[in-house]
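Starting off, we have a lone chain in the form predicted alone, written out as C-alpha cells.
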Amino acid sequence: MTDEDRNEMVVTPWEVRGKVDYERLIREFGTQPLTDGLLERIVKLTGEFHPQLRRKLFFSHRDLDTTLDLYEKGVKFVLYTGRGPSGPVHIGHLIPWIFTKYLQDKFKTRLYFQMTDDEKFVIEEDLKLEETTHFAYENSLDLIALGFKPKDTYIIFDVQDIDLLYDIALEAAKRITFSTAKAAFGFQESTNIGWIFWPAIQAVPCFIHTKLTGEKVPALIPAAIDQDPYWRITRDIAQKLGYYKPAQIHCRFLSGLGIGGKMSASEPETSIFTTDQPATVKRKIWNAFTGGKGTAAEQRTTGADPNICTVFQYFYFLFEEDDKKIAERERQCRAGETLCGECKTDLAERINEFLSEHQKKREKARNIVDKFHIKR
C-alpha cells in the first residue's frame, strides 16, 4: 500500500483508514452537525456537560433534536449500541460505551446492546462461528466492567437470541430492497447471502423494546459514524413498520498509535487492548507516533505538534478530564517545555492504572453476565 493509499479516507462499516475528514463525512453521509444549541439542551436536561461533549468528540447526529423534543413532551427513549466481536476490545471501543453509560444514568433509560457474532462470522472469512461467539462473551465482560447494571441493560447475543430477533428481522428484510442495500453497502455479486441479509438483523434492536414491553418509544444510538449506513436504511422502513425512526449521535474515532487511521484490532501493536498487561502497554506507548522532532534539542527550541500526536489524542479522548490541564499540556508541547518521553511515561502510567481496575471488574463480571440476558 502506497502512502497515498494509506492517507486516503475510507469509512465503511467494515473498514476505516486514512485521515478522517469529519466535515466531509457529515456531507457525504447526510447527517447533521452537533450544534452548540443541541449541546446546551443536553446539558440542561442532564445537569452535566460530559467531557466527550465539551471536547466535541461527538460531532454529528440524526434526529437527536426530535428525540429530545419527544422526551420533553414525556416520551422517553431507549438506548442501543453494540459491538462486532471479531477480537478483544480495545480502548477505542470504550469511547461510545462510556458516553452511553452517561446517557443511561442521566435519562434513566434502558440499553439494548447487540453482540453481532453472526455478522462477524458471515463477513470475516477466517473466523469460525465458535470464535465469534467466544469473543461476544469476552467482549460483554468489558461492557459490564464499565458499570452497567442488569436491571436496565440487556445484552443481545445474536446467535443465542435469534428467536427473539427473527420475526422483526423478517419484517425489516421484506421492506429493504437489494438495490437499497447495494447502494448503502456496496454489495457485489460475490457477496455471500448471509452478509446481504444481515442488515435486517442489525435493525432489530431499534424496535425490540416495543415487542418486549408494548411501549412505543424511539431508540437513540451512540456509535461511531462508520455504522451509520445500517441505521440509515433502518430509518427508511421504520415508519412503515409502525415505529419511530431511530436517532443517532456519532463519535469520532480514536486513532491508533501508528501513523493515520483509527485504532484497529487488526493492527495489535498500535492498539491498547483492555486485557493488555503493563509491560505491553508501556512498549506500545513508547513506540507510538508523536508530533515530536528528531532530537530533544530541536524540540526544546521549536516545540512539537500535538495535532498529529497519537499520545496527546489519548489524553484528549479519555485520560485527562480536566480541560485546564489538557490545555496546559498542549501549550507545553508546542513550546518545547515537555518532551515526548515525558508524555509517553505519564500516559502509560494512567492507562495501566485504568486497566488494572478495569481488569478486576472484568473478571468479576463473569459471575453476573447471565443476568444481562433478555429473559424469555
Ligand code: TYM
Contents of the next structure:
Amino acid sequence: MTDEDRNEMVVTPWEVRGKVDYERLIREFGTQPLTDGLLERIVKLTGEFHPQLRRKLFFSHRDLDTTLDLYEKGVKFVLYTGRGPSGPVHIGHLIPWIFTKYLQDKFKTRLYFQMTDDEKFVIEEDLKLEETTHFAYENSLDLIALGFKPKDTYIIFDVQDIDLLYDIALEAAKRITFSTAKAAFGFQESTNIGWIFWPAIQAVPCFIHTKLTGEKVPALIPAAIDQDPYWRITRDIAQKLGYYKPAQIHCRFLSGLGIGGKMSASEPETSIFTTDQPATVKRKIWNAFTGGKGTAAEQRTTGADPNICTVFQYFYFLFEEDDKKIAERERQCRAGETLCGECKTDLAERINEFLSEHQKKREKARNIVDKFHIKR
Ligand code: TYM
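Condition change, the form predicted alone to the form predicted in complex with this ligand:
After this comes the whole thing, all chains and molecules, with the earlier chain placed first.
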C-alpha cells in the first residue's frame, strides 16, 4: 500500500482508515449535522448536557428531529445498538454504549443490543463460529458492566436467537436488490453469499419491538458513523414493511494510538482492550503518537500540538470530563509547560483506574448475564 492509499479516507462498516473528514462524511452519506438547536432540545428533554454532546463527539444524525417530535406527541422510541464480536472490546466501542446508557436512563426506554456472531463468522476468514459465539458472550459482559438495566435491556445473540429474527430478515432481504447492497457495501463477485445476505439481519432489531409487543414505535440507533450504510438500506424498506424509518445519532471514532484510522481490534498494540492489564496499558500509552516535538528543550520553547495528539484525544473523549481541566491541559501543552511523558503517565493512570473498576463489574456480570438475554 502506498502512503497515498494509506492517507486516503475509507469509512465502511468493516474498515476505517486515513484522516477522517466528518464534514465530508455528512455530505457523502447524506446525513444531517447535529445542530445546536437539536442539542438544546435533547438537553431540555433529558435535563443534562452529556459530556459526549458538549464535546461534539456525536455530530450527525438521521431523523433524530422527527423522533423527538413523535416523542413529544407521546410516541416513545426504542434504542438499538450492537457489537460484532470478533475479539475483545476496546475502549472505542464503549463510546456509543456509554451514550446509549445515558439515553436509556433519561428516556426510560428499552434497548435492543445485537451481538452479531453470525456476521463476524461470515466475514472474517480466520474465525470459527465457536469463537465468535464465545466473544459474543464475553463482550456482553462489557455492556452489562456499564450499568444497563436488565429490565430494559434485551441482548440478541444472533446465532442462538435466529428463530426470532428470521421472518423479519426474509421480509427485508426480499426487498433489497443486489445492486442496492453492492452500491452500499461495495460487494464484489468474490464476496461470499453469507456476507451478501447478512445486512438483512442487522436490519431486524430496528423492527423487532413491534413483533414482541405489538407497539409501533421508531428505533433510535446510537453508533459511530461506520455503521451508516446498514441504515441507508434499512430506511429504504422500512415503510414498505409498515414500520417507522429507524433514526440514527452518529459519533466520531476514537483513533488508535498510532497515526490516523480508528481504534481497531485488528491492531492490538494501538488499541486499549477492556481486559488489558495495567502494565500493558502503560506500554501501549508510552508508545502512543503525540503532538510532541523532537526534543524536550524544543517542546519547552515552542509547545506541542494537542490537535494531532492521541493522548490528548483520549482525555477529551473519555478520561477528563471536567471542561476547565481539559482546557488547562490544552493550554499547558501548547505553552510547552508539560511534556508528553507527564500526559502519558496521567492517562495510563486514569485508564487503569477505570479498567480496574470495569474489570470487577465485568466479572460480576457473569452471574447476571441471563437477565439481559432477549425476553420473548
Ligand atoms: P463493531 O463491533 O465494529 O462496533 C461496535 C460499535 O462501536 C462503534 N465503534 C467505535 N466507536 C468509536 N470509536 C471507535 N474506534 C469505534 N470502533 C467501533 C461502532 O460504530 C459500533 O457502534 N455490525 C456491527 C454490530 C451491530 C451494530 C448494530 C452496531 C449490529 N447491529 C447496531 C451498531 C448499531 C459491528 O460490527 O460493530
